[in-house]
Structures are given as structure tokens and as C-alpha cells.
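Take a look at this one chain, the form predicted on its own, written out in C-alpha cells.
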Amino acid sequence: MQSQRAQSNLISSAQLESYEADGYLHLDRFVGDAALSALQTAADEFVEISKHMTESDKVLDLEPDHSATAPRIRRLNSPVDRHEVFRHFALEGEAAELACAILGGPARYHHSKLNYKWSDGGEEVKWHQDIQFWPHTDFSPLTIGVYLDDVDNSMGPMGVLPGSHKGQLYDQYESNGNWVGSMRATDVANLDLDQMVWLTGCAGSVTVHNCCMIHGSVPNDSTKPRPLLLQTYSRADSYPIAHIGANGVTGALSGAVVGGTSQQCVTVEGRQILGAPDWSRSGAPTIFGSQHDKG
């Protein structure tokens, strides 16, 4: 990965100020041609795999009318864990560099997904906020999206409501207590949807949105799929809260720190905790081993 000084040149101070104020960025043609081509090829490989499937599994989420001759994929789950091209892009490549530049230092990777949003009615994503799906110890998490094909208004581009990341965090349960992952109609009715910004763009363009941003997309009514590769990061000193939502089921590489190292430090109720090393993969030593076995 580039040095931190080089990363800071990826975006301007004005763009950083815009992100802080509005909660999103749109970076036209951000991904280089070679990286974009590799991502497109990797995405196409999973379309071919899907042709041999008749129902969804843990890797690919298929629409009900998917078939070998007319594939219709909703999502590739955790592409970072499925293909080296996606892993490199998210943990070492341009997405990782951009996350570090926006967050101002090392970043903690959380999860990834590839939403294909298939042609001729590919499903809408209702208005929602992300942080309720995977709460963290702060509101630094952001999601970087990459359009793998040109996207116009007919293809169901993502829409964001500028400034909404600073407002209310909405209940995304139905009144009967069922989780639906979208805002209630009564809350949506109070939004000024005329202020929604629709993030169209050419292949290789990048979107960035804060975890508290109200966003969604309408069905894809065009004749082409709208593949959007998404990867989520937080500051390195931000941690997902276990046992809520998707935290803990986000992939083997979730929690990896990119662009540096973690100081294992977290602040709770104004008190700073310098925590022990991350033993999630190696296993924790006993207190006796830590205190007495010095090697």
C-alpha cells in the first residue's frame, strides 16, 4: 500500500470537508483501468458459477426466477473471501487506500458484498441506514462502492440524502417487532425525497457513504445489470459490537487492519482502554502464560 502521505493525495481537503458535511462522496473514474478490468472479470466468473445453481447458497444469493439460461443474481456474499482480486482490492488496493485517506489513518475492514442488481426489474433496496445492521463503537464506518459498469438513471443507481448521517437513527423493525432492515413508511413520509442525490456514473466511479446515511435504490428497469462492489471500513480504533446484527458473520478476513496497525485502544464513557493483542485467530494465552512465560 502507498505511504500515508501518498494516500492523503487521493482526495482533496475540500472533498474531505464535503464528506464530513454531506456524508457521502462521488469520485468519477476513480479506479484505474487495470484494476477495474480485473474486478469485472472476477465478477463475471461468479455469473458463470451461478449457471450451475438452482437455488441460493452462502456464496450467491439468487432471484427466484434465476436459471442457467437467464441468470439473475442478487448478491455475491463476502467477495473478499471468495477471490484474490477482490481481496487485494479491498485490503491492499485502491479501496483500502481510499478508506485510509478518508478516515485519516489505518482502517479496519469489516465486510464486503457485490450487488449485481440484475436487469429488467432487479430488486429495489428500500430506504435504510447501515449502522443498525452492524453497530460499532463509533460512527466512523463507511462503505466504498465501485460501479463495475456504466450506470444511468434507468439502472436503479444508489440514492443518498445529504446530511442525513447527522440526524436521527431510525427503527428498522416493523411495528410487530419483525426486523425488515428498512425505514417505516411513516418515517419515510417525513423525508424530503426531492433532496435525494442519485449517484450515477461510468464504470470505475466510486461512491462513499457514512454508516448513518439514509440511502437506497429503485428497481433496475434497464436491459443491463448494475453490479456495485461494496466494501466497508471503520477507523482502526472502532470495533464492531458482537452479538448484534451481522457482526461476527462478516467473513474470515473481517477485522483486518489495512494501512498500518491497530493500537488496540478504545474509549468507553470517556475512559481510554489500552487492550490486549487480538487473539481471535491465534487463541488467547492464560494469564499465567502472559505474566510468567517470558520465553
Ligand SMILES: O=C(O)CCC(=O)C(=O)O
Given for the second form:
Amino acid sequence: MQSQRAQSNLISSAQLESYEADGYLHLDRFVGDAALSALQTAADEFVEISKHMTESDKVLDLEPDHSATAPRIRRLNSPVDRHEVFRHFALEGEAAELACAILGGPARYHHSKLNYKWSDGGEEVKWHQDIQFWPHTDFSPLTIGVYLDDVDNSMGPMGVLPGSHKGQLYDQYESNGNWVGSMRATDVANLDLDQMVWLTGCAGSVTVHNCCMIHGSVPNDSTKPRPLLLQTYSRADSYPIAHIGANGVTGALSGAVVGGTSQQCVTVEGRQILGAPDWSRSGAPTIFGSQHDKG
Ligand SMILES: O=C(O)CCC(=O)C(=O)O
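Please could you give me the other form, the form predicted in complex with the ligand, since above is the form predicted on its own?
Zooming out: every chain and molecule, the one shown earlier first.
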């Protein structure tokens, strides 16, 4: 990864201000040609794999009418855990650098996904906010999206509602108590959908949205899939709150800190806790081991 100084040159202070104010960024042709081509090739490998599958598994979410001759993939789950190219891009490459530049220091990787949104009716993503899916100890989490192909308005691009990241956090349960992961129709009716910004762009363009942003996308009625690679990060001193939503099931590499180290420091009710090291991978020592065994 580049040095902290170089990272700060990745985006301008005007872009940072615009992210703070509006809750999103759109960076045209941000990803370099070599990295983009590697990501496209890796994504295609999973299309080939899908041709040998008849139903979804933990890796690939397939549409019901998927077949070997006419693949229809909804999503590749956790690409960072499945392929070195995606791992490198998210944890060392341009996505990691951008996350650190926007968050102003080391970032904590949370999860990734590749939404293919297939041609001729690839499904819509209803209006929602992300933070309810994986609450954190602050509102720094953001998601960086990369279009792996050119995306125009007919292909179901990502839509964001500028400024909505500063507003209400909506109930994404139905009135019967079922979790649906989208806003209720009565809440959507109160939004000014004319203000929605549709983030189209050519391959390699990047979208960034804050975890509280209202966003979604319409079906892809074009003749081409719309592959959007998404990776989520928070500040290094922001932590996922366990046992709510996807937290804890976001992949083996979730929690990795990029662009520096974690200070293990979290502020709760205004008091700073200097926490113990991260033992989630190594296993926790006992208090006797910590106090008496010198490493
Ligand atoms: O693929 C899209 O258009 C949006 C994806 C999204 O918002 C999500 O998966 O949370």
C-alpha cells in the first residue's frame, strides 16, 4: 500500500467535503487498467464455475432459472475470501487506499460482495440503509463499489439520495416483525425520489456511499449484466456490534486492518477504553498467561 501521504492525494479535499455533506462519491475511471482487467478476469472465473451448478450455495447466489448455457448469477458472496485478486484489491490495492484516504487513517475491512445483476431482468435492490444490517460503534462505515463493466441508466445503476445519511435510520422490518432489509412503502412514499442520483459510469468507475445513505437500484432490463464489486470498511477504531445482523458472519478476513494498525481503542459513553489485543484469530490467553508468562 502507498504511504499515508500518497493516499491523501487520491482524492481532493473538495471531494472529501462533498462526501461529508452528501454521503457519497462518484469517481470516474478510478481503477487502473491492470487492476480492472484482473478483477474482470477473476469475476469471469466465477461465471464459469456457476455453469457447473444448478442451485445456490454459500459462494454463489443464483437466480431460479440459472443454467449452464444461460447463467444468471445474483451475487458472489465474500469475493475477498474466495480469490487472491479480490483480496489484494480490497486489502492492499486501490480500494484499501481509497478507504484509508476517505476515513483519514487505517481502516477496518468488514465484508465484500460482487452483485452481478444479470441482464434481462436482474433483480432490483429496494431502498434501504446498510447500517441496520451490521451496526457498528460509529457511523464511519462506508462501501466502495467498482463497476466491472460500463453501466448506463438501462442497467440498474446504484442510486443514492444525497444527504439522507444525516437523516432518520429506518425500520427495515415488516409490520409483522419479519426482517426484509428494505424501507417500508409508507416511508419510501415520504422520500423525494426525484432527488435520487443514479451513479452510472464506465468500467473502473467507483461509487462510495456511507452506511446511513438511502440507496438501491432498479432491475437491469438491458442485454448486459451489471457487475458491481462492493467492499465495506469502517475506521479502525470502529467495531461491528456482535450478534446483530451480518456481524460475525462476514468472512475469515473480516476485521483485517488496512493501511496501518489498530490502536484497540474504542470510546463508549464518552469514555475511552484501551482494549486488549485482537485474539479472534490466535485464541485468547488466560489472565494467568497474560500476567505471568512474559513473551
Ligand atoms: O447492487 C446494488 O445495486 C446495490 C447493492 C446494495 O445496496 C447492497 O447489496 O447492499
